[in-house]
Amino acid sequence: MSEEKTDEIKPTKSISATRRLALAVAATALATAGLVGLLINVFEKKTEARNPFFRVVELNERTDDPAVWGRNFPLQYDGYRRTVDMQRTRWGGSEAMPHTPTARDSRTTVAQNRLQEDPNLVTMWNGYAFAVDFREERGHAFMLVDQETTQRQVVVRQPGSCLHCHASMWTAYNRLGNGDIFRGFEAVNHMPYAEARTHVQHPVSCIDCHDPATMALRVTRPAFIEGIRSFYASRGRPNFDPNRDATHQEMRSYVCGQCHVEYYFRGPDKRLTFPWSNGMRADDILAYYERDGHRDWTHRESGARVLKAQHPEFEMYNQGIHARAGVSCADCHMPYRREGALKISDHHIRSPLLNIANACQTCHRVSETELRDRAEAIQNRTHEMRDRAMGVLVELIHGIGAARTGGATDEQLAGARLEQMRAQFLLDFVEAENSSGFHAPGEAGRVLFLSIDHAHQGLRSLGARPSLVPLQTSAADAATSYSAADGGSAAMDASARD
């Protein structure tokens, strides 16, 4: 019996360890093919990140239509391409409103109307273009088409300088200066904006920010090569360059801080200047204006000679924590992101606040509804500050334009009138600055409690006193300030600003 047994068991053992030899075999052989299939995949990826692009297409100092980069660079224009996209933030941003086109203007598509929103706009503006039509910001793809149909284009003869930052200029420039770009940004600051518009065909693109033989960024706006000049020349740094001294972290800022900047028509020409030399802070910059004797136009209530205010975005973002902790612009509006292997900026240029997990939480260790509750936090206590100056603003220009119906001269109106004309320009520096107090919220508050100031100033001239109480004026009154019999565009200063 028992020899029986040992022949059954036999032939068991064997075909057991057989299977385990051919498991082992098996599993080193997946193992392997895994290892060897993982060391491709590295080799590939490595491969991939050391070679960002394809070369499809050759670029030169020639090629301006971003389509054409987009061949070349697929991952970057497609994010550009987004900047179409319309959505709000709390503060910010635009949201689609249907437009019927016309002859003159073929969008269908608009944003939502900032003078219907805030008439007491219209009470400061008013006199001006912006008393006629004011939308909210609209995205990058936006930037020309929302330029060229304004009904502010209507009222006032715009001067070819303000395509300086709302189109694509350096092939403009550069064949209208025969190389140099200086001789054709003083060509452009010349004509007419319907003149100066036949010589672009797009909006800020690829070629405006980077170098096309080497994809480095550079500034190609010579209004911002010579305020930043001016701006380090009075701070003991003469001749600076940014394309030649600027650090690349730097460079990520500069090439923003080409457009969104206050600047001004300086002189008969209507050379586009921006006036840092005084430095880049709101009372800074008016004091170069007082300096100076620049207004934009007479206010058409009060009398006063005024100022306004361009989307300081970069004179504000320099006052503020991130500038001073070395972020930089592109930073938070362009952060990096994966695409596969690559590591790219994020052309898809917005509000942080519409992508905080790769524009905050790369520093900031929290949930997205705490950044975006800190944020909106600040952008409501900005709003409450910036109402009360309005209010204030509004009862001055009212005050002096009841003084001037009354009789009082221009010569007892000048105190009250000076004083309008630095609150008015100071809270529109927080008003027209996009970030709505986030990007420097202490200086943003230092502002508006200055503008306060001074329209307290001026109310107490006229032997008032301030009520603090926010006055409305309607959009429609407004709108009848520029009917035929006001003159139409010809009562508009010639060096009104876009």
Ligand code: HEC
Second form
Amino acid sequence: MSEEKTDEIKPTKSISATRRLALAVAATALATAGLVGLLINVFEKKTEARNPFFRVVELNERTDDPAVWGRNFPLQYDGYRRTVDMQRTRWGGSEAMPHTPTARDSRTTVAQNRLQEDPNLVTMWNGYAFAVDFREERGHAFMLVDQETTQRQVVVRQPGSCLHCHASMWTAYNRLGNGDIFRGFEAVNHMPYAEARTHVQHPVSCIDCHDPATMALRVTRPAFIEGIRSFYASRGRPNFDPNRDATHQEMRSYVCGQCHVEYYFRGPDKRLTFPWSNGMRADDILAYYERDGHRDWTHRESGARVLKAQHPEFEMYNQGIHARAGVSCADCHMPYRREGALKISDHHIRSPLLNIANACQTCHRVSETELRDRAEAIQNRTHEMRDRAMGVLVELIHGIGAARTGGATDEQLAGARLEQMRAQFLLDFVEAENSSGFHAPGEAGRVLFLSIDHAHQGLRSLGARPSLVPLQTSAADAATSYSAADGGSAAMDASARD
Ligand code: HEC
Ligand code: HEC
Ligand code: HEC
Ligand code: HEC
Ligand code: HEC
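Based on the form predicted alone presented above, generate the structure block for the form predicted in complex with this ligand.
Once more the chain from above appears, this time first in line as the rest of the complex follows.
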């Protein structure tokens, strides 16, 4: 551009003029070079800050090893590797419990045992593999080994479909489907777990969320693509394709919704299915199963055909105030983190309560302690309601069991068993949701309320009178009540402002 300008200067014949001109040209050229250099520098800084992209290695659709991606993106890779950290919060995080390795299970640590923490879970899941082994979830680094080694693999022959959410699947689906991930998905679903396991090597990896050419976010899981399409179709928006139709902010939640969702294996093919064609709320999904007829197992004590709910974080989050305000999973679980001049997404995915400064204080300008207290107040309330709902459910299960032993017929028990199935699924939906109510407090309360109502109807149909649980002030009760004395009411005022 400035070179064109120097061309415009008319040459003169005088030597001194030529000299002057030469000097001027040199000066302009120098200045220009300086300016262009500066511009390039600023431009690089800007793109760097947005997307630090030092291509050390070429990435392609077959690169599933995160260590290779890590050579281009060391900061993100470093965060990703930190998902081995284990730290507990009041209701979340996880605790490293020592584990003696065996021939089958080489782990030296496992997360805490949830069945020991609450034996009512064993009553609820009686006859199902979950009653044998169920632990707190921990970081992404463990997803493959924890799935492989759970005792649930010993008591049941699990299908290849399990891997959809526990391994880097993109390259395997492509390879087995000759470039068609849906065909690859079907092939893996059909396989026994042990066979499917030989086709994968890593836990969820960079390639499962990113396009290797552009680093853009993408959804790679067939079950999510089918599930979200069925959800939008039921809302009058046919043929929704998340990779084409979702906003950037939606993608920041969809990549997580590929796995943190309720699911079941449909039909003899064991096709992994997200049951959303009737809506995403717990009762919408329950209605879907009632229509579809799918049940997970027969309860050993009561003989009821029942369902297990699993980790519906995406569904619950969608009913909450943060989703409504456009806050994504990544905003709280992968918040921006400064690294010198760079702003990067924290790939150390974990409980945001271990990272309140980055995860919450960007939006809520109150102290860390106050934010933790607010979150825990919601969680304590949810647990109080959950314990009540569990109490009535267990009473119903034992009631049906006793009636059965006493000679009641299947016909006489049908009504109570149906109500057990409903009460149990709704309670389990909140129980299995890993935020303890935080993602959608009002919704969690509503679902538990429905659960208690169904359990009461079940007891009534048995001819039993629901027992009145005496009111007592538990530690949880005390923790959920605000009082002006502990600064609670001031805190509530502050929350109305931020
Ligand atoms: C507004 C912030 C926020 C958003 C948005 C959010 N979460 Fe959370 N999430 C939390 C908090 C707070 C907890 C509770 C952590 C605890 O108890 O230690 C939590 C807990 C979890 C847990 C359990 C973590 C643990 O350590 O036990 C998972 C899994 C999870 N969220 C996944 C998701 C997914 C998936 C989405 C999006 C669909 C999402 N979250 C959206 C704040 C958020
Ligand atoms: C739709 C995705 C999805 C599928 C399919 C899936 N999981 Fe998971 N699994 C998750 C998520 C998300 C977590 C972490 C949240 C939690 O534990 O609630 C998890 C946690 C686990 C854990 C650790 C916590 C625990 O329960 O002890 C084990 C073990 C596990 N899954 C085994 C399996 C097995 C076996 C299968 C097949 C029957 C399976 N998973 C299928 C998504 C899935
Ligand atoms: C491929 C499936 C998959 C995807 C995609 C996925 N997760 Fe997970 N996530 C899991 C599984 C499985 C576990 C449990 C691993 C275990 O316990 O061994 C887990 C665990 C977690 C935990 C618990 C961590 C801890 O230290 O306790 C959080 C929080 C979480 N995921 C959030 C997210 C968020 C946010 C996203 C999206 C940015 C996401 N996950 C994407 C499958 C997935
Ligand atoms: C569970 C999904 C998930 C996985 C797995 C994942 N990322 Fe990301 N990554 C994200 C999200 C969400 C963002 C934010 C993107 C946005 O808002 O545009 C992001 C952003 C990035 C960016 C853009 C710069 C930044 O920090 O915001 C880079 C580079 C990146 N990731 C590299 C990696 C690498 C390398 C790996 C593997 C070691 C990886 N990611 C694994 C979800 C994931
Ligand atoms: C990107 C912005 C953003 C982030 C990050 C965020 N919040 Fe929020 N939060 C909001 C908005 C918006 C609301 C809705 C109320 C409002 O508009 O003021 C809200 C509401 C809340 C509420 C009231 C919930 C209810 O159901 O009434 C609590 C509690 C809360 N946030 C805690 C947290 C915590 C804890 C974190 C970190 C784990 C967090 N928030 C992260 C924006 C955010």
